[in-house]
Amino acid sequence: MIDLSNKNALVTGAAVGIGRGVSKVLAEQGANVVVSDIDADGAKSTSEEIIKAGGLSQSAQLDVTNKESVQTLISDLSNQLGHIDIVVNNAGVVGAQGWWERKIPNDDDWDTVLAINLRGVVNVSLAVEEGMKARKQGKIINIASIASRQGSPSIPHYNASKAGVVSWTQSHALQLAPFQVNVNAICPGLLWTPLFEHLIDRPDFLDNQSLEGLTGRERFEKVVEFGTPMQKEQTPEDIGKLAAFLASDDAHNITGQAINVDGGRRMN
């Protein structure tokens, strides 16, 4: 069992999906988890689940695109907790409101995705790095995607943002390596989350013509079956387990890596 006792962790975008799963797993391993999201009620719900299960947690509203919001939260947490040991940058979207109805992403989609998925990661990372550098320890884990590995005709803005996360991870890892701070990325595969529920319903997603007449969940299962060598979907808890390992002392010599958790869908 990984021991994250006495570690303070901040997870962004943790109201639902991957962020919620990561938060719960980190707490199960003993971390005190600050669950943050722009959706304050959703963050509170995740935190309450953790506490109900016997874990340590608190929630906070956070807009990762707002540098002042980010800096204020990091400063408040540093004063309250003493230090932040682990950061999981998970906040992400596929587009602006209504993106799932557009065949071609518009300017709002591009601006929103890059602001949250890429600049949001940078904003939080830069806000926590000074404390980690001063203590000469810390773990930053960025949630990218297997979409970073290959382009897309339908959601190129999302793929580009996630490729940027991988590149930023490598650059930041080089910057912080002299301070013994580890920076890594996780590239999730196919997970049945609210994000994917919208994605699977797009008429141009993969080969939906051969999946007509099926529910969204049934189409998702077919995509997993035919496109994933291990023929099984991934879960938020799968991502959380890798995040917990990368956040542990066992991963002290791993940095600048982007690791796929996708059942073999992409092999690098």
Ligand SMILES: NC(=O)c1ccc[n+]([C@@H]2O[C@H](COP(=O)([O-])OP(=O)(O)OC[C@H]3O[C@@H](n4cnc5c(N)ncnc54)[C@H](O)[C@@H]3O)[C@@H](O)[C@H]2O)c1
Second form
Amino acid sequence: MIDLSNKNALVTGAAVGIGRGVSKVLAEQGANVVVSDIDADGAKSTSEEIIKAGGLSQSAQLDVTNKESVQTLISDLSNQLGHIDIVVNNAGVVGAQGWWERKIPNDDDWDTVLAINLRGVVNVSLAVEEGMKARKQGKIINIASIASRQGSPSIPHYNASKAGVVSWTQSHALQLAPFQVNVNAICPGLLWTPLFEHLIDRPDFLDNQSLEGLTGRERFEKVVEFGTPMQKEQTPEDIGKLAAFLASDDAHNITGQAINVDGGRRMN
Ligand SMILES: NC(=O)c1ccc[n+]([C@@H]2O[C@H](COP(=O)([O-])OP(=O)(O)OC[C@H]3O[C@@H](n4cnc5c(N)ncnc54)[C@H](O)[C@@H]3O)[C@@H](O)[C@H]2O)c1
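Instead of the form predicted alone shown above, give the structure for the form predicted together with the named molecule, please.
Complete assembly follows, chain above in first position.
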């Protein structure tokens, strides 16, 4: 059984979707979870749900692209809690506002995606590493994507950002290995979150004429059906369960890995 009691965890982008699910699972395993998001109200609501279910939590507003805010939050949390044991770098987007209406990503899409998905992960990771190195323990879990495994014609900026997260995970794992700090990535498959609700609506996302006239959710189910060997979608709780394992002492010998949670959709 996974036991995260007496561990403090910080999850980014945790107002909705995967971050919300991961936060809940970590709290169920006993962690005190700091739920953070650029959306302060959303983060508060996830945190309140955790507390209502009997878990330990607090919320914080955090824009992962703002280095100064990241450093201030980590320093405040370290003073308040004593130590941060687990970080889940989950905040991620597919583009700047209105990206789902653009066939070709514009400069804003490239800059926004790289700033949040890649630099955001680096910003938070570098801010927590000093404390982890000093204590010679810590677990950093980066949420990448199966989009890191294969390029795409429609969202190349997103694919590149996620491939970057996998590469950064390996480099950071090598830097922190001498300090017994583990750094791993999780590559989620297909999850029906607000992010995917936009993705499925892109005019070029699906070529298949037979999908015309279906609702977004119905088309999502078809996408899952067509390319997933296990014929099922993934859930935020699926991602949370792997995050909880990677965050536990049981995973002390696993580092620099990127693990797909995708029902077999990608096998690299
Ligand atoms: N949904 C999927 O199928 C899927 C698949 C693979 C990987 N992912 C990845 O999982 C992560 C979460 O995805 P999701 O589907 O839950 O997305 P989502 O859009 O549902 O939620 C993303 C959250 O990140 C927050 N956020 C956005 N910009 C931020 C910033 N600058 N600082 C802090 N928070 C910010 C948003 O407010 C939101 O709460 C992302 O990194 C995404 O790329 C998702």
